[in-house]
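Just the one chain here, the form predicted alone, laid out as structure tokens.
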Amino acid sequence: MARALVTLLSDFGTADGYVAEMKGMLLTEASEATVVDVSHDVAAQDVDGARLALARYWKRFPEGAIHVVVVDPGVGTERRAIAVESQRRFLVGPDNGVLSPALLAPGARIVSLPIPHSASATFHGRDVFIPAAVHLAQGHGFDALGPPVDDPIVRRTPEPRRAADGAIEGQVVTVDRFGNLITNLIGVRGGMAVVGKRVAPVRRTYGDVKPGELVALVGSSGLLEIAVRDGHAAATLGVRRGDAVTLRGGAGA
């Protein structure tokens, strides 16, 4: 049986303990699996950042990947635990929407975690989906897990739209820790940015506008972001996710 990789997404932070007892309850049944800290540094209850970075990452390891996502505000609530196969990989979090990038792709499937009576009703990251990765760790089937589910939770980042005026209008879905906009404007060229009264040039790198000046570009993501060059855009113009962008002059526009 090949080494079990197992990934760990969470909004714990390192200063309490909390992912060293998951990584604790795995490690002692699951002793020769690779763990891989993805992040603890989700915000708080961000259930659309962890999303979002859970897009960026899922299917770039390798087919057999356990990948455990514990950014959790209903936990102990009626919401439900869940594990998703999905492109030859595996998920186990929350039925809260954060799983979305998985559930989302072709083919997917869906089974409920059960929660055991001796379960923390505040951490089912160790009592819950820990245990179902540690199965999936030992070779054990995804169906043993639990009933299939046909109805999870599901969030989609906002579709941009045309105005009238052919300008594309969208929106920033999240803002990254050195403070820029991504949107949910894909693969523009040429054009400017406008967030506010403020308008950035499109271009290709932080480095073709000044220190201090706003500029607009196609992310690693290829979503369009918006930064200012050695500095932070959100601080900047006072922006947060949710702000309207619209695009003139690109692409398609």
The other form holds:
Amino acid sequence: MARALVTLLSDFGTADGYVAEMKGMLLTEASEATVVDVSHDVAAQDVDGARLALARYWKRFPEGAIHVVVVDPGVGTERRAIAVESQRRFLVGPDNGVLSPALLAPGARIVSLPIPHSASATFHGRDVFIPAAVHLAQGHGFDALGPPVDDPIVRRTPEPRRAADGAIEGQVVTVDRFGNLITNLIGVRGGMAVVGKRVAPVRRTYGDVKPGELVALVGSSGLLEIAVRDGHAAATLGVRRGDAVTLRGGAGA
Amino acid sequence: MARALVTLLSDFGTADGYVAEMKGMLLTEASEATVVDVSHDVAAQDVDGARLALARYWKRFPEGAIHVVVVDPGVGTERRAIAVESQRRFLVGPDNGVLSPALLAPGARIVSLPIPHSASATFHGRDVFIPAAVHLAQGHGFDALGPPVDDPIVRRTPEPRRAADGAIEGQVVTVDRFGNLITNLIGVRGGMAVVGKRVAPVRRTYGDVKPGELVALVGSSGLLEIAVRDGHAAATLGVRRGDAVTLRGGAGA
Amino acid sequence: MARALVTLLSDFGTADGYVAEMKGMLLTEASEATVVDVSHDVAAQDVDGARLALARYWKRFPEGAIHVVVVDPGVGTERRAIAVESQRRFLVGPDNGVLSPALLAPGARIVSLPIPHSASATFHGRDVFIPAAVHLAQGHGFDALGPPVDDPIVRRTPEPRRAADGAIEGQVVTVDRFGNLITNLIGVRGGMAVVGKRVAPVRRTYGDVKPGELVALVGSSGLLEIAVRDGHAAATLGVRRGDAVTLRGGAGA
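Here we have the form predicted alone; I need the corresponding form predicted together with another copy of the chain.
Let us now look at the entire complex, which starts with that chain.
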């Protein structure tokens, strides 16, 4: 068996030592595992932000990879803890929709993880999710983790709508570190994106406009993004996640 | 011998390249070592913050782990550099109390590290602590690192006091990334925590109160924490490290 | 062949999942590689900041190390993508001067990387630079990466000038996380550094002045730094990268 590969995504930050507790346990119980930090800088309790990040990376890792995701505002409540086998990768995390990209892929299998009586009510990353990752990293079977689940909570990115006048009405689904507005508009060719009272022409890349100008382009996941060249679109436009973006005069979905 | 495991905790941030210098030297001299980032986001010169983080993770890693801790406001002064063998783990860092969790464990042994004449006066992480970690990672003996020390500087979390009226008077020892107030009150069952003019009932988990409400609960290290559900208690209450927290009507220590 | 060692430096942050996409691809195609995070916290599009960090660490890693640097404001434009073999290390990144420390070393060889038609116009980290790093990590030859380049873009830290009165006029080249002002003054012995209307005596280390006082000292790369002991010089003095620093009454270059 190849060395197990375990990735970690959380909103814990690193300075408090919570993530190090998780890494220490993992490397104690599965000493040959390779641990990969995805991020611990997800905004606190931002389940949708983590879900969108996970959508980017979960299938980029090799088959057999174990993705641990701990963005878990409901920790200690009745919310279930789950593990998922999907597309020959494994995922472990809370049943709050954060694992939706893997849940929605064909053939996904889901189990419910036991919550030990000794588990802290505030830190299932350490007491529930890492133990499940250790189980998988040690090569034990997925089905032994717990009973099957057929009704996981799923969160979806909203679909754009086609308006009567032919425009496509979407929205900003996330803002990245550069201040670029990532929208839910896919397959866009030509036209212009309207955000509030501002218009961004659809171009191929940032360099197709002058520094400081607004531009829309198809980003690296196929979604239309709105950017200010060498600037920060979200701050410049005062736009946030969920705000409307309308595509006019172009093709898209 | 198993691959050496070296963890790194600092207040250096990563963007300036100081941490990368340390990793590069380590991987040059101990190429088989596994390097684990704990954090480089400790607040600048926050010795107590690093000490509390270390308390969480140092024994979670496997026996033989080498923990490098570089939060070192006194670098270049007469402060000693030390290494510690404690509970079958090794620790390396400045003699400023940051390693206290390991120093206070039974059987801890301490040595003083030499400061080479060529060492930079500002970067002992690179010039003193990583060389000691390399020595240990290469399997060389602990005692060969330097002469024994029997008077290391120790910093302790203050103990709570029992007041005449039976209340237990503690304090906030740290604020985590979620704004939760971690106190020095342990073994708490029932009652209520008083912070300034606000009262937080002791409950089992965040979900036992409504969003936006104050709650006290036993956190994942056994310490009483005060939180605002789905909020940021430190910002909401205007509370900082060192502020008083009093437990009334419950049991604790 | 030893395990390939690949380091990553970017301005992507980690929360959006871009870096994880890169790590996943790398570990899929070069599963034995060791991946080392240098930083993803470089300020957005700060080519000079990344260049100065790279100067610190690139030769600290073992021979054969592969350094991937993605700070790339010109992504998707006509700017070239390059790989460099220098001092028995490899570097991959945009041709915008960020790789200058390696380009300027004796014997550096440079090739131009192909940009596939399928490459995203916004994410060459994933579509151009990681594939080149994979090629090298798999042990394939450097020259097979692309045609040679003899005119890469080079950025240099400005040289200090000697004034008519014997003073040496330098500048702040970067501000580190502690607020220390790193200058371009090297080989400094004695004298005092003048920044705006403030004067910092040249001393050996922070502890040679009282808390809150200004001090100049030779930092861990041999450059003169200006610091406030236990404080943040850049904030205290209102000084930024590029501001003038003059050395009076001492020796330096």
